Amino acid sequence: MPMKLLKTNMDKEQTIERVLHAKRYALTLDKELCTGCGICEEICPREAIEIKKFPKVEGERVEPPTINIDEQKCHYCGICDPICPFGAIEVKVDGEHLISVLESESFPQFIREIDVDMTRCNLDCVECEEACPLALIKVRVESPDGKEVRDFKSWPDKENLKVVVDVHKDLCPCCRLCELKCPDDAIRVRKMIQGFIKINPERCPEGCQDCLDVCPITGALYHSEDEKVHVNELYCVYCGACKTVCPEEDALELQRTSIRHTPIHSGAWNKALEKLTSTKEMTKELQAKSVKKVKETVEKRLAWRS
């Protein structure tokens, strides 16, 4: 039994504790970086997590949900930490950022495929920064003994500068559009999830775009000349958010369809990606595994052999 449950709900993070004798868990959600899309509350074995939603004001924005954490009902299992395509979670034990499910290999990270060739950027260019929207690309110009060039216009030897462009990958939902802005054709990325994404406008609430208001990757969804919110599927990562919103049941239909992650090596992943996805999808993956350790024993046997 703990000796304590705590919690701490403040303006721009919540946290809460469950103290042992012998160690102290610690969940604290980062409401800044929450976009409210929904996959914890999904995937959470305790149901201990819930979305919560604010009221909407009449002729303003609605405002993005986010989600209450149950600190009767979390065990700190740690699987929202690793699943969250924003990183606004995290779980710590005694201070350290350690989850047991992530070591054990019984549950999966995503992988986040964002390649940057330095080489091929120019100087000036901040394309990437600019067109991050969530603001997780920093771009500089380094002198060759490491140092920041904020004014490389005057350098005597521009070519012994290079860019450094750092990128926050634990918090990138691989939205994409970093590298469609970038003129140079430097960045690779690969999204983590994919899915389809359809608005139904017979069903939308006349001047409703609660769901543009809330996307968090800036032209996935847009306005019309229509007067209709329509998908760019190029940009979006399909985390849910806008579904989470719509205020009508059949106006918005969202569909993962596969998600890349880490190996694993348990059977604990694949009723989470039922939920994310679809009873179909969880079968082809399984049917993938199983086609893929029958071809690893075969040639472990014709290794064996030779």
The other form holds:
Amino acid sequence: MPMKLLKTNMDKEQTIERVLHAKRYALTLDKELCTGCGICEEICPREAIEIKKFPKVEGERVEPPTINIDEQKCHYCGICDPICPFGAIEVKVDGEHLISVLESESFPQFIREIDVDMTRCNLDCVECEEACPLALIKVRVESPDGKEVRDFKSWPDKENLKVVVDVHKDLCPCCRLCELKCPDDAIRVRKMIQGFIKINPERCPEGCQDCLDVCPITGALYHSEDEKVHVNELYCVYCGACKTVCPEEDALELQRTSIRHTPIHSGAWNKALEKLTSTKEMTKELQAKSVKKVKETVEKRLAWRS
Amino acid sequence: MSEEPRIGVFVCHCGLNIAGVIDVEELTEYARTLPNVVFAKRNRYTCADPGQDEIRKAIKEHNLNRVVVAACSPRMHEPTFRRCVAEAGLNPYLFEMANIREFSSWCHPNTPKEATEKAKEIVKMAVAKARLLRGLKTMEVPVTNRALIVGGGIAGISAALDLADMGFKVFLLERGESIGGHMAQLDKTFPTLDCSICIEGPKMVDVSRHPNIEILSYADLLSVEGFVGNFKVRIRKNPRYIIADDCTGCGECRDVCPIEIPNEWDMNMGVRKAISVPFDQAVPLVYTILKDYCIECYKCVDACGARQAINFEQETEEIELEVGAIIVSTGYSIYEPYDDSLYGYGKYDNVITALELERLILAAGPTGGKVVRASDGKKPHRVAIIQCVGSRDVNKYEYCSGFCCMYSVKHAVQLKEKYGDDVEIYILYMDMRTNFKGYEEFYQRARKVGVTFIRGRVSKIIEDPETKNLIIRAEDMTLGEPIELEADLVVLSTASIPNKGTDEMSRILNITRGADGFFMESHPKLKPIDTPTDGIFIAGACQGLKDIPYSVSQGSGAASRAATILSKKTWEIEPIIAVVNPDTCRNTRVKCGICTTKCPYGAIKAPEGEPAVVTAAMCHGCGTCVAECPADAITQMHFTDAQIMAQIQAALAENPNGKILAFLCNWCSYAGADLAGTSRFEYPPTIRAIRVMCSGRVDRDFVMEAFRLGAGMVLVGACHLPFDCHYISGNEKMKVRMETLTKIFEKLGLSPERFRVEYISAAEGVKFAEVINEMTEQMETLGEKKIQAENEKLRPTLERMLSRKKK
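Instead of the form predicted alone shown above, give the structure for the form predicted in complex with the partner chain, please.
Every chain and every other molecule in the complex is listed next, the one we just looked at coming first.
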């Protein structure tokens, strides 16, 4: 059978496929998870991803943009899959979730550090679940034999019950909202993308709050009394969704400075890193790596001393 | 030339080919009456030894200093007779040919009287030119004894090995990453079922090890300049991003590369890595990074390690080679019938082409030798093979692709051998063509193992949406009724077509293609390997589809043809070149240099204030500059203005109003006219043709002179625009020139149909006959009176314009 390049576009999903006689590749975009941040577009080596903005309707909230993947251009390298902070893209080969760039260590994965000390949790607390803007946290109470207990108030010995906090880590952009909302100091989150964001309110068009409309993290941007949008950097995940919709050139400044990822030695990552942060930050990482390497070599050489 | 011409005319019977139509006796008598003809004789076969003897004898006995042979086309036997007169001590350029076979007896078989009259005038024109012929000295040019072979398939490989074994240095140019061509893609070969790569592989390795052969793979031909024995070739070596000398072919880089891309070598059914070789036996065994797909993770660089064979900075490199001969063996491609909805190719999962099946059966193929369906990965139990998909189809490719019958029989036998009674095979065919050594026996073998042959065409294929099986509706011609057949897998034996880039190749090399798109040989019978351009030969499927043994033979044949040039120290070049008369060249007085801009080869230099000079070895003798020169200061040897004017005057001496005077270029339109004769297409005997090397030679003065003398119609025949011209762009120059002339005629009141420029290829005999039919009809519709009246009106202006010629 000759090669087929297919595309199906549905309400909640976009799937492109490359069907060969002996192998089948598929890439699925979950439109509900996608925030239109454009990180994938920036790093796609084939320029196969394009941001699609929706026309703004006067007086209504602006719709978050979505992406369109060109089935003719994509060659299923799969780097968009691990780089999506919201886990909206999935690449499958012959039906299996298999990312060859991860297997070959040509591309890193995010380090999502979300630690929950469940011993600190109160039985009746669901603050984190409620706080998560992406509904990735599920809190439940379990009996000693691992069964969920719904009516824990009438449970005889409450000391034996424990709270289980399930976090769907793969889809978590690490905004820290849960951490900051937790009354018992039970959650520790480290941001996986660092950076800075700044809004210059004087540059903002009158009454515009497009950035706020599309921001996936509740509270990262907020409307203040001066009718302008402001930033709370505490929560920002630096995804850049706001930047893609901002109508003014320099009303919104966003700069990523570092990305926490699994250790990697790959030109493809260096290039991606440069695009996502800056040349300076990329060089910094490379220097850190080489310093580490030198350190390791020296330590190895001096090992006889110890 | 003070010597009085003494012309001998030899009229050939050509058996009954000429004598069967034309009254040769009368023609010979007529020849005797022509001025300066001192001897005329007829022979049964002038080209045979006795005929040639008579010419030689007559030259001696009658002291002839010009010879005219009235026989076949000069494209056929001019070289024969030139040699003949030379043997008798006459300068070969004192010979002229009158084409009374292709141009008269063969195309007017039912009007012998008119054919004879036409033949007389053809002889008269030849004699008129012969009187003005001058002896010319053949030039010699040095020969570079190296060869370039374009295309590294089995034909090119055979040619390369043969030439290299003869001791010549050979450059084998291949566009792809590896040599081997289509043969390296095949599993087994018919009718012996040898493993294809097992027999070709060693040859490929021989090529790579041969001290006389240099493989230039992953490289493109950019341009070819020069001429026989002295070609200058520019080649672009595309970057592999691998240092060929340092690559050991170990494949460690491939193992770590994360990027998989469809492998074209596997007909995109399987995958290869972004750093890889298309197949394991590739020669040269050098990996290539396909930059379009590479994400530059540099894992390959780590894997390559100390060998350091990877260089991402590599750039395209252009090299220039000097070679004496070129062999073109660029092969073919496969028609993919996406555009024919009948077969559902590209739509139904289980419809594949024969080459795809070939890759599936192959153990090293994408499925490891398992023939499986794309829809469910299961083995098919009923396979239908459909012949002539695209081939022998007037709406698609009219020709027979030649080898499909045999490979389909081979596939059937292979599947039967592999799966036995577990698989049923049906071959739906129009005719089974098994016409070479061992082929019919192989076909019988297929019948014995139980392959079902159904004679009939397919009318529709429908897919069962559930099972993805295919329902074939066809006609069984033996039963004479429609049949329906359910198959798990349908294999299409699709047409093979000229390779991608054949048109560009023909442009670069200045060689023509036939109506089917394949390269044209110089003569279909006697020069099947030569091209019209001296020193360039063709071998293998690029000339027309052929199987492996035939391609190998042609490769060897081309090698031996090339060796006839390469083995010489010098090569003789026809002295039909342009010469500038420094006394009349305007460039000494005014800034002219028109000739330098018109020469397609850049062979003319005109330094300011000095007369223009033609570089003889670069001049190809098209005559374009001659026609363009405003001062008539350039002469084309053997096609001088005086000679052509004499031909025009001879042709139009009698009844000019009822004649079409044609100027035909040697390579296309004259050959097309020859083909009309060879094909016995009949057309009215109204045309009188003058052969020029290139339509670029046709001076405006010639056309004006023809009308001044009262010609009914004038035709200029040229090669097709834009690329068919054998002199690169002579036809374009002619076009521009004639367009302005048309405007002048328009103003002077000439009926537009009376002057026509037509583009007729060597393959368009039909078109030539049609054009003459049409023009004759138009001429009759206009009527003699109107033509005469127009000519009368035209004459004073034309005479004024031509007056400078008289001086």
